[in-house]
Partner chain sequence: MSKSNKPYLPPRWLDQILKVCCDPDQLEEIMGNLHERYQLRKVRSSNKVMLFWFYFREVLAYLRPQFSRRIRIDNPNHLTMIERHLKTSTRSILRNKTLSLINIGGLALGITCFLCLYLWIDAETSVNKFHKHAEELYTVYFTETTPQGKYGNYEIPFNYVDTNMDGSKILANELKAQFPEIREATTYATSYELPWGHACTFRLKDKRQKFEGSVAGPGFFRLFSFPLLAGDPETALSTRSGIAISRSMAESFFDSHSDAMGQTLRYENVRDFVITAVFEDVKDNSSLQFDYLINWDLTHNDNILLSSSGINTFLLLEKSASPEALQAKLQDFLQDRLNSWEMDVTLGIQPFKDQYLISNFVEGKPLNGRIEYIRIFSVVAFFILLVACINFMNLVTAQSIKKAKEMSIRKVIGSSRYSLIMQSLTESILMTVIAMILALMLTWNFQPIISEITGKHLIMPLHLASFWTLILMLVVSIGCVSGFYPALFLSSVKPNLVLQRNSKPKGKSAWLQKGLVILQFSISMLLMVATIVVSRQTHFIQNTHLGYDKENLIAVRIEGKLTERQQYLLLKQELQQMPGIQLVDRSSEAPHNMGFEMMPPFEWQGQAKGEGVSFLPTSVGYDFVEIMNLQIKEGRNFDRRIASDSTAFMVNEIALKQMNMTDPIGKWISAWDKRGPIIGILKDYHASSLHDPIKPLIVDVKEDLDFGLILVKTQPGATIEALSSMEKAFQEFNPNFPLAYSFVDDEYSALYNSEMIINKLSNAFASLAMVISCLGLLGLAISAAASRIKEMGIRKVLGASVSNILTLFSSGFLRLIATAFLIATPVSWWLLNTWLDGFAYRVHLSWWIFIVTGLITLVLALLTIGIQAMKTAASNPVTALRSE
Amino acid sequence: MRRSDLGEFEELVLLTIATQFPDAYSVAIAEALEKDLKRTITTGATHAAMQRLEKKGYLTSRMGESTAERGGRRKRLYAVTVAGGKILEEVRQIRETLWSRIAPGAIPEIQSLQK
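In the form predicted on its own, give the structure of the chain above, and only that chain.
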């Protein structure tokens, strides 16, 4: 298995950005993560992850147009780069390979855990 420099939270941020393309911006990304993960996600934590991802070359950003909705302020819009897409695909393949190797009964079913 190849070692990835992509953390779990960074992976989730990248995936969320991909799902929101081309309108992914920090507040919307944090809100989507909070909804999907069912836990509090601050905009600051999301922003820090995006800065790391941009530094690693997995993410790019640009300033969008100003909108009346935001009082004339512009949003910074994020997009996954080719390198970001490649690392996501590598992580996906690793996870799928591991899931395919799990023997039947190795993971208790959720219903049996609730009893």
Contents of the next structure:
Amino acid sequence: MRRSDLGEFEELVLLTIATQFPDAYSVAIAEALEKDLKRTITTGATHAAMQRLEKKGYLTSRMGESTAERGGRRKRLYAVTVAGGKILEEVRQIRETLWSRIAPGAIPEIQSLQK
Amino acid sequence: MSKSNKPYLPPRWLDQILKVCCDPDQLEEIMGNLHERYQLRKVRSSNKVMLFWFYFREVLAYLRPQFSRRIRIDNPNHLTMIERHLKTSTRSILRNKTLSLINIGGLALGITCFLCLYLWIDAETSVNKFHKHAEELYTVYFTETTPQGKYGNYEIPFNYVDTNMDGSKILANELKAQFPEIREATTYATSYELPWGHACTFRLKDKRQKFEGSVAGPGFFRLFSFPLLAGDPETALSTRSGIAISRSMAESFFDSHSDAMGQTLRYENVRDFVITAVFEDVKDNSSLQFDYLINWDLTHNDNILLSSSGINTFLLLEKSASPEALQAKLQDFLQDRLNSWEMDVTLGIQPFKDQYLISNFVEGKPLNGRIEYIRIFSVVAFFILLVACINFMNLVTAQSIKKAKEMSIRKVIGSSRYSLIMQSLTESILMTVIAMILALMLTWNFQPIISEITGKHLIMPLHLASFWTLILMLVVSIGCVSGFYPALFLSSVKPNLVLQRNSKPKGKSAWLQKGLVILQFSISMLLMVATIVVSRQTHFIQNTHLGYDKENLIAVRIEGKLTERQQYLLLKQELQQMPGIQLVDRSSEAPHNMGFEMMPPFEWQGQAKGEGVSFLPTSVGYDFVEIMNLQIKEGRNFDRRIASDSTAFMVNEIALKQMNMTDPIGKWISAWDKRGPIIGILKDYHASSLHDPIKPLIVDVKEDLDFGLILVKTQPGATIEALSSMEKAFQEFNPNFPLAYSFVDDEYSALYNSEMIINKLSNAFASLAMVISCLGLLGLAISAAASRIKEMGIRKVLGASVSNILTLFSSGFLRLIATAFLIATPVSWWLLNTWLDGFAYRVHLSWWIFIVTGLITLVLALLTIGIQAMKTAASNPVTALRSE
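Other form of same protein, the form predicted in complex with the partner chain, not the form predicted on its own:
Now the full complex is given, and it begins with the chain already shown.
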């Protein structure tokens, strides 16, 4: 796996898009991330990440209907592609393998949590 | 969500920024996102400031290359576009060879002027900034308040009588002991007793040479960062017999500077010094200049070099110290100790790095100085650049007829306005780059000339990144400023109008063009008037009859054996019989700069109580009046046959007036330890620079004068003979000292160094500004001729004479120049009057200067336009009209 293909923020965005399907679009993703990460996330940053992901082939998009709250402007709806799903799965596996290899006591808090 | 159909709207100007910057294809989505997010936030929070702040961040987040309109590096079209623009620009530059040449040439000249001035200004402003502690170095100055007003000076009285204790104290040591925020303090003095620094003689075996040096406190090298080649900065000046010398001084006595350490040099034939340090030669960028340094304590205690003036005190403050607080404490420092001083004296500190530029005192505080000239020439540099840019703009706009057609066709074919603007800008930036290359080459060649004019060693700092940044910034800003307006103007032309041949620049652009020509010529005329006035003033300074004869007068310092009266008299006798020499005498002061004004104790017969006059005192020999060719208004000259004349005085007319003395001859004056009659009144003469008014003068005869100058009057035209005579005589009577002489008229000129520099600089730059302006006019005339050739053709066919056409063609331009004249005259009158006010004796601004300036400009302009006008008028109308 070319890990450099998926930044940490990109990974979060990609996952959030998956959770919001089929109504995933920039503003909603930014809002959700803001709630999860507990820090201000601008639409611009999210949007930029989504564009990058689309270019890499992990996302597809299409234009949605126009809505009143956007001043009559249409929104772009995103969906995770097969490649996107694959890379998410890879990342997840790597993480889980790593977690499983951690010996008890290697990370102090974890032990105390387990107790 | 808001129920109303009209949702809350975020600040519109932020949206506007996005609309300008963002890719139009993505704009809908971006704006949608932003506005929706804004609504969401609005529902949650009503804090307007926070809302704005969030929105601002949102907008900022969209200002990234990914969403931006233009910069898309991955789009290969842009590269080819730039390539295409460059190609088209080159073609268009080559097509209009004359105009391009005028354009680039004018711009190159302008930039050259700018760069030359920049070099000078940069050199001036960087003086003294090379010291490691430059930011924490301060100079002490003092202000004295007398009934006449406040005076300030850097020259500190180095000791003062402490009323509570015996003996004298050195200010630097006292201050350092008193105030903990002072890390180091040192005294520094140029070792002179004459108004110009004099060189002292050093000897090693048979080698004798003169060097100019200074005395400094032991901490000197801890304050100032003069690099040492040998020796330790801590101990370099800590011994009384130690001397620190420069690399070139070391090399003139020894094979290399490392051989010099520990060697002994004989000083003025009276004393030996051991070399304790060798420092790198002091460069131009230091205001402290010296070949050697000796210990201050030595000179102070042993009285071998008793200076009464020219002593500076420098402080190095702790980084954390507040100079303002120290300043406030210093105000009172002297007051507690100086009960005996009659004058009210306070101390102040000024950053050392400013001392070079700001050294004139106004109301007792340092306020201006050289910085004035720097400011003036910064403005001049900017103006010249402006004139060059205006040319550029005007010429490009003037070509708009031709260009407008080209642009229209491009537009019709389908070019976007953006691409047209880029095309124009590329062209102007390309031209600027060519001009810049030319200018750099020209400046490179002008370096020696500019160095000579300014008396500084100026080199283009090609190795500095900051210099190249400046060059780059100049290219971009000149290119954009001068190309932008024409670009916008041309790209906005409506193709249908142009293609229907309705193609003259109209309305706004025509006015702008006219305005710019007026501005350009106003600046040129202003510079020209300034040149005339400055050179008249310098000429006036050089040629005013000073009241004494400074020609053929050579000055030599009294030193060595010549301080003995008998030896001097023998030398004088010998010299006066030698070829080329008319007369020899002594004076305690230099004729062109009778430096030190002294306050009482001077008393005179009939003096009212409390009345005091500050005199310029001079002690001379019996032949002084004759050698200087002074006029005696009343009474008689000193006479060596009258014994009582050794206590007699002469004063000048101003002194008489200030002493309120009538019928002065025979009345007594008391000065120093003498009391004697006034025997003669000297006609007023300029005993110092023309910046100052004539001051009261008191002259007495001192037969055992052991300091000051020997004045030698040579026979006109026999200078070389006289000098070889002097060489011989001095070798015989003062063998231990090499002869060092100076010409009084040279020394007089040196008083006006800054004025001379200004004169030369303004001469050069005013003429260049005029040339640039005329180049611009020529360009305008050429394009005007091109655009009106058909009109002229028709007029000719209908019977207009050549002179008719000439008048018609030129009158428009001449009107502009007349307007420029009307603007330039009052402005330059005011500016130059202000400058001239700095002189006590000055020329007056006569009306003819302005008329002459106007006429010169007119003639130049007529010549420039005339050639084009003649061409137009003489051309065959058939050629012009054939295509119709």
